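The chain below stands alone, shown as structure tokens; this is the form predicted on its own.
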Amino acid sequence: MRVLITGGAGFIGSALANQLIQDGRHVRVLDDLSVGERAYLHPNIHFTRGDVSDKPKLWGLLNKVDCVYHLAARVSVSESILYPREYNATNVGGTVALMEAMRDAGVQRVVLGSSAAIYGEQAQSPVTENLPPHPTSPYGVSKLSAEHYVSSIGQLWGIETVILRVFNTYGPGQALPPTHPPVIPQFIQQALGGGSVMVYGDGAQIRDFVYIEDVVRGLVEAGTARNVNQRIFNIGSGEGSSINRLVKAIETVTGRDLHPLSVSTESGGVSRLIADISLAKELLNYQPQVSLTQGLRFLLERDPRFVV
């Protein structure tokens, strides 16, 4: 089986990637390195530099591929809100780039990387996946959106599409930005430099964060799983921790006290956002296995950035 993963030097990307050559299968790579590093990748992995826009260099990366991991994108939602047109240019324009590619070199699958952003404030907990949008920043707009272009494009031209609706991911090798940085590698890195952390509202709300491993897991599934044609998934740890927890946890893992600080003028975001699974149990086989204090060991002992 021929893959080609679009973003696949970055976080989720390159666990997937050198996943999925353990497995035995042939993997080709196109990231642009805003973001990724190509010394994640396993050497094995045929690697491209390039925009997931340039159509031309998609045709050549494409021939033969059975099928696409689409996770090239601009993730952040602090960012978004700041450059709103670069987002809907990447996140959106990149989508429809690529659906023409694959149309053109008859790639029968794709799989996307959308995020659980699109769902926005909701009065039921934990999300279904027939749960009505309501994304509250532009990545969550722009996530959305790519999710219509894959699903009609799809229907339009005969092409199997897989969504998964992926949660709050952490796990050894997550991007630590100096504007904008993911909480956990955040807050894990302001412990164990004796400083405080910043906790945005009253640190209530409640995030399914889910484990890198078991992201992947669903992802390879999700690549060869029988009758899931244009059918939408949850995947997520399916339990809620809030913000507090959180910081409790990486208390007692790395032995530090966080000494959290309160922002009180600056939104926490939705109050609360927890995948529903079952779907995702039960059509890709997923079994999420790493629980939110097993993870975080897991990232003090195999991220060398960060040392006890």
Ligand code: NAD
Second form
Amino acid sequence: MRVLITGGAGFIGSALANQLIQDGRHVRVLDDLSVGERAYLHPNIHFTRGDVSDKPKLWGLLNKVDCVYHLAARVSVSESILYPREYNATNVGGTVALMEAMRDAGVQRVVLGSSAAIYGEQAQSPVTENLPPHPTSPYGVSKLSAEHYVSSIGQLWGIETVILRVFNTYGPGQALPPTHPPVIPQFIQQALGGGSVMVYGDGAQIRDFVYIEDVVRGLVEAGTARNVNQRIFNIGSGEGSSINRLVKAIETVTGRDLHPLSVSTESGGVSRLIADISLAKELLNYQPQVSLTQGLRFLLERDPRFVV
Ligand code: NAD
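Starting from the form predicted on its own above, please write out the structure of the form predicted together with this ligand.
Entire complex below, previous chain first.
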């Protein structure tokens, strides 16, 4: 089996690429390296630097490919509020260009890395895939729009589509941009540096933190599972944790005091977002294996940036 991973030099993409190489697949990666790093990738991976909207480049890379994992995207909620046009161009325009190129190349299947951000505030918890989406940021809107393009174009042109709504993923190698750092590596860095962490809102907001290896297991299955065409799956841990509980868990695994500072003027985002993973369990044989405390310990052991 031959796969192309767009955004494959990034946090999730490189973990997937390295796993698939270990499983004996032929892996090609397309990434513009705006965030990702080539050094993350196993030497047997065929790497090409380029933009996901570059159709001539895609035609070459898609030759004899069975499945595309589409992960290339701009990924920050806060940055998307400042630059919605760029988010639309990459996350929506890039997806449409890729779908066109896949039609031309006759690719059989695409797995889209979508996001829990499409849900927004929901009365129901945990959230199931059939709830009406209410994205609250341009990032969420762009991912929802990408979902619609993938499903509709896939149906029209006979490309199998599988959409994974990935929840808050953490693990080694996650980028830590100073302007919009993801919460877990940010808190760990601050804990180890002896500083205070800023908790937006009251810290009672609940998220579903899922370890990178579990997300990779879901992606691998989605590439080959049968009878999943046009399906959408939540990929999370299935467990909720408040930000306050996360602070305590990081204090426990690092042995440091985080000195949390409450920033009540800033919104902490939606109040609660937990994945119902029943459908993925049933059809993708998905079973998350890493608890939050265990995942935080793995992160400290395996990410050279975090030496306790
Ligand atoms: P990431 O930023 O590490 O990976 C994205 C990769 O895409 C980067 O390597 C970047 O260089 C590349 N890229 C960006 N624009 C590109 C372009 N125009 N052309 C080619 N490559 C481009 O982020 P990630 O966390 O690995 O996210 C991967 C995917 O998973 C994204 O689609 C994201 O929306 C989705 N996702 C991530 C999370 C999470 O918690 N990390 C949660 C839900 C969904």
